Structure formats: structure tokens, C-alpha cells
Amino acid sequence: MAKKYNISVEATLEVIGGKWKCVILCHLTHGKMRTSDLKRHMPNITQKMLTQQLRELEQDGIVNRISYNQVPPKVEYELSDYGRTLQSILDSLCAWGEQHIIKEYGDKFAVLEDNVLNH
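The form predicted alone - chain by itself:
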């Protein structure tokens, strides 16, 4: 039997929901990244969780895993063409979050980390 959803946003959240997936995707909108680069930009995520989230995003066709045949091994992640269709959603989430921070705290730079995504 095919899966049933009450509303279509459930299907969206099934793919990009959770604490980390949208953060990973926002970083990947800036281009290919190695796991170590993502970890550096997301210091509060564990390596295990980052690996799990990347695998799930890859299985859902949102990111591409690029493995280079070299020593030492090199792996990069990038948004797939399908993943790039999430760009407007990610932009809207960032804009809403910024407005929320300003509403709650006044100065967004008082609570936002110094990060490439916040400039």
C-alpha cells in the first residue's frame, strides 16, 4: 500500500525535517563540501549524526556524494539538481529565522554565530 499523507508539508518534512538537515542544505547551497568542512561549520553536530543525515539526504536524492579515487580517500557532497529545487524554501526559512531573531532579541548579531551564512 502506498504511503498516505494528511497534507503535503508532511512529505517535505519527512525529507528535510529535523534539527540538522536544513542547516546542512544551507551550507551546501554555497557549493561542494567535504564532511570535515561541514563539521567545521556545524561544531555542535556529532560526526555520527552528520554522517547519518548526509546518508539520508543522499538516499532521498537531495545531495550527491562524490567519491574520488585517490589516497587518502576524498569525498565531497553537493546539492543534486533535485536538491537545488529546495533553494527557495531554504531562503524563506533563513529570512523568517532572521526576522524572528530580531523580534525576540533585537540585534541579530548578538545571538548569531560569526558564520559565512550570516553575512
Given for the second form:
Number of protein chains: 2
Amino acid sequence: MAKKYNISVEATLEVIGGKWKCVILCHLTHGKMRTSDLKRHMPNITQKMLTQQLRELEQDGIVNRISYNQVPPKVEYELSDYGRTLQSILDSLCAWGEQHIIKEYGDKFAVLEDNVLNH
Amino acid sequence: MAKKYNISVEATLEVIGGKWKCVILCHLTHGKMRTSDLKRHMPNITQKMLTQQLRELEQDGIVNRISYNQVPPKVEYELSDYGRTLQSILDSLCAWGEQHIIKEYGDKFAVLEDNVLNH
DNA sequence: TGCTATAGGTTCTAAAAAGTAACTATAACC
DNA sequence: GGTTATAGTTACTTTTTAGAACCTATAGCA
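So the form predicted alone is up there; where is the form predicted in complex with the DNA?
What follows is the entire complex, opening with the chain shown before.
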């Protein structure tokens, strides 16, 4: 049967842990996005990691994958209903990061890439 | 100069990302703990990883290290004031994990180790 | 004397995670 | 006919992370 957890947060980390998942999900809190949009917002992620992480999030029921049957392909991702139960956590993580940047660097504009500030 | 972030959550993950930090911090939300207490609550962490992660959290100002000058040594860790700005996020992460476990397994008692349930 | 407990350091190795590069398909366009 | 765009796969390599096994010091105790 199931694995054992020593504290419930371990279960959370199994779903949204790792280097990229929280970042992907934070972007998706702003709404549906195509693969190429995500890629644009995450210039350092590789195609491989992006699809791999999205697959896992899909399998865990966090995101929906919407595939339009056309060529060239068009695929969109969005937070699922279940994924939206993470929304306030994701918002808080972003907000904390922003405060942390201000604390560390004094000015968030100094370290946030332009594209981010267009939110 | 500073590195650039493409989204503020990246800064958060730099501080509390990784396999162990959130778990350590969640335990510390319940109050000050000795190294050996933490170890007991995290049977799968190695001594090396535990001290390494605690060092990093200390350097980022998230935890305080309180060393009593005695033999055998006694060291306690606690959330710092700054670390406590993460408290509600940590609580939410734990709560979400608990709900997720219930969703996945139906019964949290089936997968949470006994020691956890004594909280 | 020899053992335990405590917190931690060090070196080496194993495993996991992530990156690189090359490949697929096909419609639309020049 | 050649090029671009899109989303994705695959095999291989590198980097990062984590673990195992060893070491330190010393008070207290049988």
C-alpha cells in the first residue's frame, strides 16, 4: 500500500516540489497558457523539462491539458479545479518572494526581468 | 550584481526550495527544537543533510541557531522573526498536504506515521 | 576502563535531476 | 522546393543532490 509520510507537507512537496513546478503553476495562476507562452516566461527551462513537469502535474490532477487538433499543434494548459486549491499558496509564495527580493536588494525592479513586471 | 528572476517565486524557492527545507521549517513552526528532535521527526534525513540545510536556512536569516556551551553539546533551532513571515505559508502547505492525502488515500491515518499524529 | 549521548565535520560514492542535441510531423508561406 | 512554427520524444551526458561510512570532542556513568 501507500508510502508513509512523517509530516503532511511531504505529500504537498511530492506534488509541487522540484525546481520548476511552482514556477509553472504561478504562471498558470494568471490564466490559460500555451506551451510556447510558458516557455517564453521561463527562458531557462528546457523543452524536455517543461513537458515532463507538465505531464506530472497533469497526472496529479493539478493542470488540465487542452489539445487542439491542428497543425502546427496548439496545446494549452490551465490550473484544474483541484489545482486552484493551491492558488492562495502560490500567490503567497510569489508575494513572499517579492518582499524577499526587496529586503535583499532594496529594489525589485533591479532583479526582476522586464517581462515579469508586465503582470 | 544580483541575479535576475523571471518571477518572484523563484526567489522564494531559492530560500525554501529543495527536498528538506520546507519539512524542517514545518517542524519548527511548532516551536524550538534540538537537532536530535528534528532528526527524530525526520527519520530519513541524514545528519549531513540536516546540518547542511539548517546552515543554509540560518544564513538566509530564516532560523536562529542557539548553542548552549555544554558537553555533550546542546543546540536548538527556532524560526527567526523573518522565518515567521513564512508561518502561514508553511501552515497552508501542511494543510494542503493533509487534504491531498485524504483525497488520495481516503484516510490520513493510513499513511501518516504515528509520531506525526501526536501534534 | 570503556560505553553512551550529542552535534557536527569530512571524504568518497551513488543516485537523481536536469541539460544537450538531434529527431518527429505537417500546414502555411514565400 | 525550402523555411518556419509548434509540441513533443528520445538517447546520451553532465551536474546536482543525497547518502554511507568514517572521524572529532568530552561529561557522565557503571
